[in-house]
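Presented as structure tokens, the chain that follows is alone, the form predicted alone.
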Amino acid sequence: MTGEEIRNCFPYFKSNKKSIYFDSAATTHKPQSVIDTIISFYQKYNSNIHRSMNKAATIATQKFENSRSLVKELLNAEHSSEIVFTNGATDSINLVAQSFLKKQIKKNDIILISETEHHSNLVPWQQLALETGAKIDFLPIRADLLVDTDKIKAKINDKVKLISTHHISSISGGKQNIEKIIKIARSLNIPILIDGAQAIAHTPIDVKELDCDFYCFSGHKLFGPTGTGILYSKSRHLDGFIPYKFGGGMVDNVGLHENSFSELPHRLEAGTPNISGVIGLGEAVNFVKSVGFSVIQEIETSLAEKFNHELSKVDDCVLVGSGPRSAPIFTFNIEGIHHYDLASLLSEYNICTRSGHLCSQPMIEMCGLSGAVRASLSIYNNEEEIENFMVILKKAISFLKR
């Protein structure tokens, strides 16, 4: 597919022809095929799953479980049972915290993360530490805001029970050397979780090759519906997960005083799931496969180079993150202008960006900032939009500095 052919797959741009959407790190738009798939569920075979033998329920169940298989193939997992459906990356991380780590961590044990994490990969661990008396410690960070892999071992002792870090930064677009981080964790027999929320739409993932214990992402950042997510876990860990959500769908036999749980992964998916969303997520995976990551990376590399070149010509612009970008994500400030004022004025020109601490307040403060503006692009953007954005950005700066 060409860039224009990809853009034409997204009805948002047909309905909002004047919009410049540079907020894909927050959520991506949905191709028509995903939207049609969700509509088709409700129009043609709306039913609950795993609970009935009627034709609609059978079709719904088959399509729901087919999405699990599609995700398994996307991640190159060993078994479909290693794929747990959640509400998103946040829910996935909470699941690991509450169902895996909580039962084995104790007072003064350590959860090792970084100061550059999204709140989704910080707050669940903070809460678990409060509940158990464990402590949070932080991976060493280089000047380019990525983990200093040469200094990790100095932070590790027998108290460290889990390492958790992101794959690609939602602030700088920089890619962690997760291969080396995972290798270090493996050598010391420490479980490791990778937050792939910002990576999943930009780069191929092979969990067998990575050899991570856990990998998670949100469907809405892979051109799929909101309220959908994935936790990949090695089977040997899932076997020991203790459910922390209880109810229908995750039980096998129920009496008045006791019950037995279903097989994995269903015991971790209590209640009626987001059936249409999961089926839509499966179609989003099909869409990404039809485009191909080689095409995705070619388009996004070109966009990132263009954006970076043009932004470098903007006076008084301070860009967060100095290293190469594996995703076209640019977080910046203009000296003398408040980030909210700039983002608000850009919005008046139909430019969608995001501003504030961007759900990474410790990282933003580590950079000495109170907030920033983030422009994040995807495969449906083009160079003309970048050129128009820069013209309007310069106009906005000129107005706000009067």
The other form holds:
Amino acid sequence: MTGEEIRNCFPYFKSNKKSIYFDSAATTHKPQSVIDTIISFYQKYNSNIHRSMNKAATIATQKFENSRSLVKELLNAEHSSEIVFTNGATDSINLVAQSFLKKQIKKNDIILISETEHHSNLVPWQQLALETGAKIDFLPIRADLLVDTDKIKAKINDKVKLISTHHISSISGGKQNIEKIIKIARSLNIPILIDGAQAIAHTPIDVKELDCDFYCFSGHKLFGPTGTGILYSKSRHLDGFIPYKFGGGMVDNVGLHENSFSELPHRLEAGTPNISGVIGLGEAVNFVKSVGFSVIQEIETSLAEKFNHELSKVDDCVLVGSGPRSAPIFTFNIEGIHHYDLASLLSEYNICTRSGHLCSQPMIEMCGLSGAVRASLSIYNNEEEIENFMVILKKAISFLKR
Amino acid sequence: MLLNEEKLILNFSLFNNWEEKYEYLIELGEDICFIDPEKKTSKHLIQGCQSKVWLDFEFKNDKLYFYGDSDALISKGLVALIIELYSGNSPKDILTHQDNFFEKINLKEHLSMTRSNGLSMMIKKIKKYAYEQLNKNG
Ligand SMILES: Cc1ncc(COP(=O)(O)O)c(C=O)c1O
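Switch over from the form predicted alone to the form predicted together with its partner chain, please.
All chains and molecules follow, beginning with the one already shown.
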């Protein structure tokens, strides 16, 4: 598919001809096929899954479980049962914290993360630490805002019970050397979780080759519906997960005083799930497959090069993290201008960006900033939008610098 | 109606586009009733804004007077606007004031009342000060 053909798959752009959407790191748009799939569920076979014995329910259950297989293939997991549906990356991280780590972590044990994590990969651990008396420690960070893999070992001792870090940064677009981080964790037998929220739409993932224990992402950042997410977990860990949500759909036998949990992964998916969402997510995976990561990366690399080149011509622009990018994400400030003012003006010009601490307050503060503006692109953006964005950016700057 | 409300609504009715409104806001910010720099502490910082916004008040002759500042131009203009609107009024008038002022000046569509722009947080703080004064003075 060409860039133009890809863009035409997204009806959002037909109804928003005047706006420039550079906020795909917050959430991506949905192709028509995903929207149609969701509508068709409600119109044609709306039913509850894994419970009702009727034709619609059988179709729905099949489609729901087919999404699991599609995600399994996308991540190249060993078994479909290693794929747990959650309602997003945040939910997935909480699941690991509450169902996996909580039962084995004690006072003064250590959870090793980095200061550059999204709040979703920080707050669940802070909370667990509060509950258990465990501590959080931080991986050393280099000047390019990525984990310094040469210095990880100094941080590791037998108190470290889990390492959790992100794959691609939601701020700099930089990619961690997770291959090496995972290798180190593996060699020391420490479970490792990778937050793939910002990676999933930009790079192929092979959890078998990566050999991580856990990998998570949100469906809505992969052209899928909000309220869907994935936790991939190696089977051997999943067996020991203690559910932290209880109810229907996760039990086989229920008496008045006891019950037996159903098989994995269903025992971790209590209650009626987001059926239409999960089926829509399956369609989003199909969409990504049909485009293919080689095309995705080709388009995004060229957009990122263009954006970087044009932005470098803007006076007084300071990027947060200027190392190589694996996703077209640019976080910046214009010296002498407050990010809030700049973002307010961009919004008046119908440009969608994000600003503030970007859900990564410790990282923004580590960079000595109070906030920044983030422009994040995706496969449906084009060079013309980048050119228009730069014109408007310069207009906004001169408005504010008078 | 608050003291300056009509005047402000009239001023805003003269603008044809958002650029003019923003220019006016920024100018308002330049003439803001400054908060005493020593009071720019976390106690007077308004939580939930993307920019730093400080707000303080004084109670004089049964009326409330507000002072503020911000590190961003547009939010400084907004604080100045809110100070213009509420300063010099009695706690009771402030508390009973209906918040459709921002609709009347057509700023609401521009400045969505979200947590992040903090406009509603500023108004909440002003009402909280008014409430405290009212209760203090019976
Ligand atoms: C790196 C990273 N992790 C986690 C999340 C949380 O995703 P969600 O809000 O969909 O749960 C985000 C979302 O911005 C993110 O960028």
